[in-house]
Each structure stands twice: as structure tokens, then as C-alpha cells.
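Here you get one chain, nothing else, as C-alpha cells; it is the form predicted on its own.
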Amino acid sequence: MTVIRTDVCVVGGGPGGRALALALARLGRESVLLEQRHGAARSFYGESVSPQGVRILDSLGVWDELAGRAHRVDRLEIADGGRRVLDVRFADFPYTWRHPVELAQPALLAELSAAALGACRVLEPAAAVGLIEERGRVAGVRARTPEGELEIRAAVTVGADGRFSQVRRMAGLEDGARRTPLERDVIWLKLPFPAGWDRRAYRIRIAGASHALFLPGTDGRVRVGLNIPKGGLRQLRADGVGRLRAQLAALAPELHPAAEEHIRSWSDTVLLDIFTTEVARWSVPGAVLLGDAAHTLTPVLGQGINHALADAVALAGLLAPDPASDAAPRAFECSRRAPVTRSRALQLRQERLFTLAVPPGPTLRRTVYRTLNALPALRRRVFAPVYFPGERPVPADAPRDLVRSAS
């Protein structure tokens, strides 16, 4: 059997895994990355990158190449009952990097991989089928490739393989993990961007207990996340695709013509099962988890990619001096668990607000958003932990924005 030896074996080629490989390369460490999907093809993937995420990409030296392919977002708008109740302007926040961007994930992954060439060997497609254990610690991974099975021997193995992590299961870290289903699922689809809409705005539309997200895509279309009751797809499908179009039109009448023309069947949509996972421990000797493998979040406010990037640079900095150190994964978990916990709490509060349907719930929700809209200082205090976690404010005379405008 072929044996490959390296400093770090990274299982999972999403943003977190590839950013980790690049961060390790910048610090002089070699890695082998396994990705089971050829070309990292996915039916659904996030594209929203927060200002903190943009700063991290810049620190890794890849933002200059990505900026021209990113779509800057200037504002977040929430409308409830047909009226706008909140308008958040990112330029109003006192940080150097102020704007989130939309960035097609294939472009992000390709640039991260290209920048790590030479220090990171990518095996793709390659699936981790078992962990190598020696003297009570993980010593690497057994992998299946089209050419046959091989072993990757590494000082540490990192599970960056997503919310259904196999590394988490194989390392025994699934025990004690708490998976919490939310009361809804999300149907994702893409439609032509409607005339009259601001292309630099995130939109949330709410009507009673129904709501949807509308995100500007880098391909000129709008990405739509329509929320449905948990397990409600079977009934929706039984009612026919026309029912889906009607639910969407009730929230965004501007999209009705495009929905009639472009949503022809259920194959034009992707269902995302919404849940959070809290893992009791993120590591065992010789193995550690990051990103969704360690802490699955919901799509609300687009936090998944950003926490994966933050995990990657934090873990790389701790592993680089000695990848075999068991103290490094523990220190990593200690530093990253609190920010993730805060983001999860913010997401769940938003989820509860979105789904208030019984009076006086909707009135209370609109009052909360209108209060935030009327008080800039309170608005900044509430949204800063979402988009600028841990960032330091800059003086008022600092450059207004370092993020380049994208078409």
C-alpha cells in the first residue's frame, strides 16, 4: 500500500480545509488534503463572506486575486408585512473592512488551492475510510482513491469535512454531540435578478411565519432561500410546483414572472435540512475538527464560511510550531468556542423572531426591527458581533473601505 507522510492531513476541501492548508503553507508546514468530490462539486454551497472573512483572505494573500470576482454588498434590508422595517448600511460601521461580499465558492476554492501549491498535495477525489491509530492517538488516515487505497501518515489529522463529518464519527467525537433540528428547512433556487432591486443589498422578506432570503449572486442572478416547515417538502411537492411559486410570489411579487418562467420542476431547487450541531469536544490526541465538523451553524446571516476561515487561521498558527502537540487543538477550541457560541445564539434569536406568527408576535418583531432602525448606536451594537466579531474599530478618519468594488 502506498504511504504518504506529511505534517498535517486535512480531510475536506471546502473553504476551511483549503484555507488551513494555505495558512500552514505560509507558516512553513506541508499538508495533504483529501476531497471526496471531484472539483469539490456540491449541490449547495454558501457564497456570503463577511468583512472579517475578507480580512482573513487578505491576510492569506489571496484577496487581490479574488476581489475582481467578488460582489460587494452595501446594505441589509428587512421587510415585514410588505413594509421595510430595517435598513442596515455597512459603511456606517467603524471598521477598516466594512462590506461583506458574495463570492462564488468554486473561485474561492481554486484560488486558495493555487496559492498553496507546492506545500499542499491535493488528492481529489479521495475519501477518508478510516483513521490510523497507534499508541492511543490518531496517526493518519486510510483513504480510497480511483487508483486504490493508500495511507496518509501525519502528525495531526484535521476533520474539515462538513456537518456530516466522517472524521468526527471515526474519532469518536460524535458521542456527546448535540444536533438540534430547527423548525424549518430551506428551499434554495436561483432566478433572474428583478428590475428595480438594488444589486448591492441582502433582502429578508417576512409575512406572518413565512420568510425568505434574497441574496445577489455573482452570476447576476438572485439566490433565493425560501423557508418551509420542517419536513414540509413532501406536502409542498404533493401540491405541485405551482404552490412553491405562489409562496414565493406572496413574499416577493417582483419575482413572480421569473418564477413562472424558470421554476419548471423540483429539479430547479435544492432542499437544505436546517439544524445546528454542538460537539462536546473538538479533538482527540492526533485529530481535531474545524468549521461545520466542529460546530454546524444555520444559513441565517451567512456565518458558515466566515467561522471556517477564522478556524483555519487560528488552528494553523497553533499547529505550526509543533503539529504533534496535543495542547494546540485544545488551545484552538478554547479560543474559538466562544465566538461560535455567540454567533449561534444570535442566529437562533433571529430564527425565533422570523417565525413569530401568533399575535402579538408579528407586532413585537416589527417593533424590534423598527427600534433598531431608529437607533444607529443600538443597530451597530447588535450587528457588529455578526459581521465584525472580534474586530477593532478604527478612527473616524481612517479609509472608508479597503474592499474593492466588484461589478
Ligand SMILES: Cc1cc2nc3c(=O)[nH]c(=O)nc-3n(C[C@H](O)[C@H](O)[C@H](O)COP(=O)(O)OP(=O)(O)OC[C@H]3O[C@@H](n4cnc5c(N)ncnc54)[C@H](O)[C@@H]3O)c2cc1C
Given for the second form:
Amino acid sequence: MTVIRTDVCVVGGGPGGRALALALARLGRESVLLEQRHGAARSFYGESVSPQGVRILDSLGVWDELAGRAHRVDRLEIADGGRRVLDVRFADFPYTWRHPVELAQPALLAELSAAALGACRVLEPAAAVGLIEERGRVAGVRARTPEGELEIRAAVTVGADGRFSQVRRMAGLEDGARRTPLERDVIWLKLPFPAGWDRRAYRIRIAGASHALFLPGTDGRVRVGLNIPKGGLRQLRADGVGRLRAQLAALAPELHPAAEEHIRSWSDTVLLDIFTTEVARWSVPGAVLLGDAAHTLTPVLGQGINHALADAVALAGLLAPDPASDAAPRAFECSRRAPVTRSRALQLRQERLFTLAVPPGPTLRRTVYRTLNALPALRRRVFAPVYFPGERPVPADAPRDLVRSAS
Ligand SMILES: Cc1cc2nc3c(=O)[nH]c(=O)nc-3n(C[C@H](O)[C@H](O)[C@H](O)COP(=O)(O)OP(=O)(O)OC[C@H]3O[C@@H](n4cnc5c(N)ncnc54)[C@H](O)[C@@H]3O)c2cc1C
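Could you please show the structure of the form predicted together with the named molecule, as a counterpart to the form predicted on its own just displayed?
Below: every chain and molecule of the assembly, starting with the one above.
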């Protein structure tokens, strides 16, 4: 069997895995990255990158290349019961990087890989199918490729293999993992961008217990995430795709003609099962998890990519001096668990607000949003931990050229 030796074996070529390989490369460490799929065709994966994510991409030296392909977002608008109740303007926040962007994942992943070329060997398609264990430590992985099985032996193996992580299961880290299903699932679909809508706005529309996200896609279309009750797809499918279009029209009547034309069957949609996963421990000797494998979040407020990137940079910094160190993964978990836990709590609070359907719930929700809308300082305090977690504000009188923004 072919054996490859390296400093770090990264399992999973999503944003977390590829950013880790690049961050390690910048620090002079070699890695081998395994990705089970071939090519980066991910039409319904996250595209929203928060301002902190943009700053991290800049620190990795890839932002200048990516900026031309990113779509800057200026506002988050929430409408409830047909009325706008909250308008958050990202330019109002006192940070160097202020704007989230939409960025297609294939472009992001390709750029991260290109920048790591030379220091990171990418094996694709190659699926990790087992861990090599020696003297009580994980010493690498066994991988299946079209050419046969391989062994990748490494000082440390990183499970960056997403929400259904195999490394987590194989390393025994699944025990004590808590999976919390949310009350709803999301159906994703894409439609032509409606005339008259601001292309630089994230929109959330709520009507009773129903809500949807409308995000400006990088392909010029609008990415729609329509929320349905947990397990509700079966009933919806039985009712037919017309029922889906009707639910969408109740929230966004202006999209109805496009939905009639473009949503002809269920194959025009993708279902995302919404849950969060909390893992009791992120590492065992010789292996550590990052990104969705360590902490699956919900799509609310686009946090997943950001945390995967932040994890990658933090872990690389700790592993680079000595990849075999068992203290490094523990220090990594120590530094990253708190921000992830805060994001999760914020997301769950937001979810609860969205799903308040019984009076006086909806009135209470509108009051919360209107109060935030009326009080800029409070609005900044509430949204700063979401979009700028741990970022240092710049002084109000800082020169304008410090305030970098995406195209
Ligand atoms: C439909 C959808 C929309 C989303 N929208 C957003 C958004 O707008 N903004 C946002 O921030 N987040 C969003 N998210 C979440 C976001 O995509 C994830 O949080 C983010 O991709 C996590 O990155 P990751 O690198 O940890 O894992 P992933 O991106 O899941 O990457 C894991 C990779 O590991 C590979 N893999 C799995 N098992 C193996 C194996 N055994 N061997 C080799 N490779 C393996 C997978 O093929 C995959 O490529 C969305 C998620 C979905 C599903």
C-alpha cells in the first residue's frame, strides 16, 4: 500500500480544511488534504462570509484575488407582517472590515488551494475511511481513492469533514456529542433577482410562524431559504410544488411569477436539515476537529464559514511550532469554544424570535425589532457579536482609508 508522510493530514476540503492547509503553509508546515468529492461543485452551500471572515481571508493573503468575485452587502433588512421593522447598515459599525460578502464557495475553495500549492498536497477524490492508531495515538488515516487505498501518516490528523464528520465518529468523539434539532428545516432555491430589490441587502421576511431568507447570489440570482416545520417536507411534497410556491408568495408576492416559471419540480430545490451539534471534546491524542465537525451551527446570520476560517487560523498558529503537541489542540479548543458557544446562543435566540406564532409572540417580536431599529447604539451592541466577534473597533476619527470594504 502507498504510504504518504506529512506534518498534518487534513480530512475535508471545505472552507475550514483548505484555510487550515493555507495557514499552515504560511507558517512553513506541510500538509496533505483529502477531499472525498471531485471538484468543488457546491451550488447550495454557504456563500455568506461575514466581515470577520473577510478579514481572515485578507490575513491569509487571498482577499485581493477574491475581492473581484465577491459581492459586498450593505444592509440587513427584516420585515415582519409586511412591514420593515429593522434596517441594519454595516457601514455604521466602527470596524476596519465592515461588510459581509457573498462569495461562491467554489471560488473561495479554489483560491485557498491555489495559494497553498507546494506546501499542501490535495488528494481529490480521496475519502478517509479509517484512522491509523499506534501506541494510544492517532497516527494518520487510511483513505480510499479511485486508484486504491492509501495510508497518510501524520503527526496530527485534523477532522475538517463537516457536519456528518467521519473523523469525529472514528476517533470516538461522537460519544457525548449533543445533536439538537431545530423546530424547522430550510428549503433552498434560486430565482432571478426581482426588479426593484436592493442587490446589496440581506432580507429576512416573517409572516406569523413562517419566514424566509433572501440573499443576493453571486450568480445574479436571489438565494432563497424558506423555512418549513421540522419534517414538514413529506407533507409539502404530498401537497405538490404549487404549495411551496404559495408559501413563498405569502412572504414575497413579487417573487411569485418567477417561482411559477422556475420552480417546476422538487429537483429545483435542496432541503437542509437544521440542527446544531455540540461535541464534548474536540480532540484525542493525534487528532482534532474543526469547523462544522466540531460545532455545527444553523444557517441563521451566516456564521458557519466564519467560524471554520477562524478555527483554521487559530489551530494553524498553535500546531505550526510542533504538530505532534497534544497541548496545541487543547489550547485551540479553549480559545475557540467560547466564541462558537456565543454564536450558537445568538442563533437559537434568533430562531425562537422567528418562530413566535401565538399572540402576543409576534407583537413582542416586532417590538424587539422596532426598538433595535430606533436605538442605533443598542443595535450595534446586539449585532456586533454576530458580525464582528472579538474584533477591535477603530476610533470614530480614524482615517477613512483604514475602513476597507469589498467590491
Ligand atoms: C445549504 C447550506 C447553506 C449554507 N449557508 C451558509 C452561509 O450562507 N454562510 C455560512 O457562513 N454558512 C452557511 N452554511 C454552513 C457552511 O456551509 C458551513 O458551516 C461551512 O461550510 C463549514 O465549513 P467546514 O470546512 O467545517 O465543513 P464543510 O464545508 O462541510 O466541508 C467538509 C468537507 O469534508 C468533506 N468530507 C466529508 N467526509 C469526508 C471524508 N471521510 N473524507 C474526505 N473528505 C470528507 C466533504 O465532502 C466536504 O467537502 C450553509 C450550509 C448549507 C448546507
